[in-house]
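The chain below stands alone, shown as structure tokens; this is the form predicted alone.
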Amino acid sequence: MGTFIARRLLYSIPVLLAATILVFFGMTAVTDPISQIRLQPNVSQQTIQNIIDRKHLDEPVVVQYGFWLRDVFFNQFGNTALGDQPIWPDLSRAIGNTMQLVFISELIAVVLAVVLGVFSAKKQYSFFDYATTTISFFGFSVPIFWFALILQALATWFFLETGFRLFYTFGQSSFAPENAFIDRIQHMVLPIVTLSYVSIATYSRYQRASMLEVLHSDYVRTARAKGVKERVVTMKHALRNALIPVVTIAALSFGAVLGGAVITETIFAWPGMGKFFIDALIRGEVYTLMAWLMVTAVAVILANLVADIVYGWLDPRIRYD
């Protein structure tokens, strides 16, 4: 297993290097890093020249890439173009805030999706199967922004009707709350429900389809023919192999969501990666956007690395491919 993990880690290094190349040359090809700054009337020509000198914008693009790469790995992504402010403090704060939502929502989604998918496969064509299928299709078809707004409307209606604030509809915390922990939970519930519901709808369908395929495989029929208890057949023989497709889609989704649940965080005014991206885009901070892209790329790479390790644990044959 150690050799398998080491091999996957080595594979991740050239992927990460390729990500830096795509991010930098892609961004510099489509925009001038200081185009927005040039349009600001209160920025002097001397300030613009200082930015050019500091960011080496008068050098060849390959040289610029070298300086930027140095900042990424040794200077915590460097500083912004305008204002020369460190990028990492705000970025790390946004990562932490988004991870609070992502970890909890993905954990809830995976657990519930696996349970629903397994029971749907075991009770194929039953009322439970049809009900979960209908709910999942509803989750596929409903735009995430609409679902978030509906949750906000319901929370507001409940507050107006009862005078009791059950959940908050925006922000991360209240001003001077009596109980900071309870207050944070009240702010997190609605965005977590929004992210979880969409993920559950996706994961449960993958789990059901994979479980149905495994339940009809030869080795499962052989286990039943030997008199193995149905619970053992389901949990030990079938579920372990049926989890592989769910691990794949969950890993990809985790990396993407960590990169920024832009719509959800914008609607609920959650100060995470989504809001960080929108703010940087509005300001035209190209180097901040590149830092966001790199964090997203690293999140996807790490999520796939974890998925590969889980593959090797679920199916030892994968370690020797």
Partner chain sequence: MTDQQVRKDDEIAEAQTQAVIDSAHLEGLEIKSLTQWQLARRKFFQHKLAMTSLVILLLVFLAALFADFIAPYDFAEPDVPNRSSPPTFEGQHYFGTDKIGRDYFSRTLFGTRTSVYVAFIVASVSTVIGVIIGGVAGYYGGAIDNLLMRMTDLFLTIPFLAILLVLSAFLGAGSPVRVAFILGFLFWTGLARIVRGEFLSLREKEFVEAAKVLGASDSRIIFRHILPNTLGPIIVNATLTVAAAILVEAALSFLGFGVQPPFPALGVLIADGQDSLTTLWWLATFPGLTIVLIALCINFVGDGLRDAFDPKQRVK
Contents of the next structure:
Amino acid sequence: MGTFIARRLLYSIPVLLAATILVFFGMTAVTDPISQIRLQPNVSQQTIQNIIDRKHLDEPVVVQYGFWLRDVFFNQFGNTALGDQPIWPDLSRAIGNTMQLVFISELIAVVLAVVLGVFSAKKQYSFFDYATTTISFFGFSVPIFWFALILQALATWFFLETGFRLFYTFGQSSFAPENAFIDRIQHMVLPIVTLSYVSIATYSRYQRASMLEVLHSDYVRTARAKGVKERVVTMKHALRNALIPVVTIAALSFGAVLGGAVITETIFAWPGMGKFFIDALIRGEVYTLMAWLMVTAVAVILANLVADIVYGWLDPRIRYD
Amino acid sequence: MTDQQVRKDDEIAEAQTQAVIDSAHLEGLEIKSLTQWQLARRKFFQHKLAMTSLVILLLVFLAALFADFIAPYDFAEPDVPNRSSPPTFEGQHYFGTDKIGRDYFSRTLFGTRTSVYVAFIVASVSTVIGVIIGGVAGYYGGAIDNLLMRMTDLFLTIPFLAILLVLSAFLGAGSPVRVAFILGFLFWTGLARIVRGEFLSLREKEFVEAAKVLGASDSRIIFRHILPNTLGPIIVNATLTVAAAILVEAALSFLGFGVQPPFPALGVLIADGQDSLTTLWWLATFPGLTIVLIALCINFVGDGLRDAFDPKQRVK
Amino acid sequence: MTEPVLSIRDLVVEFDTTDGVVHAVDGVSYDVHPGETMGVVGESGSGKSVTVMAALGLIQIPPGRIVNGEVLYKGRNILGLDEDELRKIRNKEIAMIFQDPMTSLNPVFKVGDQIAEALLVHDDKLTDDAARKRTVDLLEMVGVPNPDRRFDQYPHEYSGGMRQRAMIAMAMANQPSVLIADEPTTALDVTIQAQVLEVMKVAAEETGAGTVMITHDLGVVAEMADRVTVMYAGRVVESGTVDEIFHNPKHPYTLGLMMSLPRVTGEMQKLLPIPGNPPSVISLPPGCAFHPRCRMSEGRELCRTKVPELVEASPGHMSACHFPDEVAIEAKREASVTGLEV
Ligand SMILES: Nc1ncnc2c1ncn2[C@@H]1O[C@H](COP(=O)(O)OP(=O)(O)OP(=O)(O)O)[C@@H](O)[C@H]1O
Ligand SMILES: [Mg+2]
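For comparison with the form predicted alone, please write out the form predicted together with its partner chain.
Every component of the complex follows; first up is the chain already shown.
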């Protein structure tokens, strides 16, 4: 198992390097820092010249890439173009806040989706099955931002009607709360519901499909013919196999979840990576955006690594390859 | 599905194919695709949910297409005396009006038109690109295939929405056509993978081998023999892409980086209603419901199509 | 003659599908005696598997439905017992071996644990250690080399033949009285087939179990079976001792099966497939289900209109043909045309 992880980590290095190329040259092809800065009011010619010198913008693009790469790996992504502020402190704070949201909502999503999927498959064509199918079809069809707005409207309406604050619709914490933990939860519930809803819709479909397939497989028939209890057949023989595709989907969806976080955090003013990204986009802060893209690339690569490890644990065929 | 079931379905499919062949009296390779199409059409027409969804969709699309004639008000012209009106049949403000008196039913109609227009461009552009790239990779294999697969892998490491936001913000300039093409140029990866897989397996089939032995050119083999057999998944994917494109364009526009005013788009309308969620609730509600309705119907149609094209699928 | 250990009586099983009701099994009966092997043959889709799966309550209901019949195990009807009682019979009393050893073992569990599970579910007092010991013995018995090491391996580390041996070990774990083998060798290489059949023979002899050997392969029947049941389109068309069936067939379908066997005559290999395809079990042809493909029927009224019943054509030899005695004449004619001996 140790060598397996080491090998996967080594394999991640070229992927990471390729990601830097994609991010830097992609961004350069789309825009350049100076033209974005020129859009801002009150920027003096001197300031611009300073930026050009500092970021080596008068050199060939490949050289600029080299300097950028140095900043990425040795200077914690370096500084912003305008204002010369270090990027990492704000970004790392945002990462922490986003990870709180994303981890909790993904955990809830995976667990709920597995439960829903397994029950739907066991009770195929039952009322429960149709109900979860309908709910997940809505999950594919409801725009996430609109769903968030509806939640926000309902929470606000509830507060206005009853005078009681159940959930906050804005920010991460109140000013001087009585109980910081409960206050945090009151702030987190709505963004988490928003984020996990779409994931539940997707994962539960996969869980249902793979469970159905496994339940009709030969080895499940063998288990039944052995005299194993149906509950054990489902939870031991079938589920372990049926989890394998769902793990893949959850890992592959990690990027999409971070994308969903961009929208969710913007609406709920959660000070995480999503909001950080939109702010940078509005200001046209190219270096901040590139730092953000690299961080998410690393996060996605790590998510895939975790998925591979879980995989190897679930499926002996992979472990020994 | 048990192996018995699968075998059973195959038998049924064979029997049906046989029946169609008997009645059609056709010869050659055309029979295969013809009968597949007939089977698929029959299965689709029997799919009640998909058919209902298709009818609703067509009505919505027609209403959007003829918005100029149907909309009771202009898109931007305010009905000043009826500002902030809730939904009402008097004065024909079915979806209410906003703070300056613009009619939201009309705005939703025009917004739908923009969003659907964008989504169709996205689906067309991405389908063409996806089929070409997936087909080339699947048919020729080797280095091209490898390069393509590594590229799509790489694209997966960065959140799709983030790439879209960056491109749309810097290149989109708020115009529907630009935004549509940006989306189209990025939506093809899923389809390319599907087409690649189909091509990979089909190029090994006997009838392709036979065509090769007979000296058919690559392009003839691709267009006459392989492509017709992959149309099912392509059509399903293109359909689902329309739904995905509507949702993504709405999100971009809502965040302010997609279609921007003065162009009407559903995401823009929802963003406009965001500030008065609890007071003028109808502003965000109706454009949002319109998106849900369209996306839901397309997903149902896509599901019906998938069932119809899937030879193993049992409709219950 | 001994009492049958397993007796299937007039079993009728149907499946609901969108295209109509599938009459998968339509009044099938056969007996299995202790220590004896009953060979069940017939083309694909003739209902061989569904018969035995229904007997053990292993078909899915719905879409499946057991319409009629009895399955007597040691004289007691087990058809329609509740799940918990059936569970106690499975593997412990009646064990099954399936066709495809590649897919019949769970890929994520160790082979040894899967065999031991068969012991553990039927004996609450058995310790894990004891189960392991017994499993290693079983693996040894079926001829798996290094059984102690093999215990801890996963199915993908086993070859096809080894997996089928493991399946046999699993089936023999509780010394069942009936062993049902559903095409146990179809998926294996010819060289491996003989070995696996040998292991099955030994296993059956050791436990004194009655065996049901389902197969397409008349060669396997000749080798293994004492008596034979021939099925066509969900019904039994002929049954009798293996000698009777091979030397004196009383149904044209059986004859057809034998003519379609590949065999070497001198230097030439001849193969005479039965013309046409098995009928759809959704809408059977009227009259004898086999008549559209029958060489002997020649459009006779009786064949087209009346379903032949399974009756005794000679002592202990049942046939569902209107003209059982013509089969011998037809067999001679075939032999003279093809130079083959029946
Ligand atoms: N779950 C099911 N739903 C519908 N039809 C079924 C189902 N299971 C079996 N059948 C049908 O019942 C008939 C008998 O099947 P069965 O598996 O018993 O055939 P078989 O004789 O074992 O064939 P083979 O030699 O291929 O294993 C077939 O026509 C099959 O399609
Ligand atoms: Mg079978």
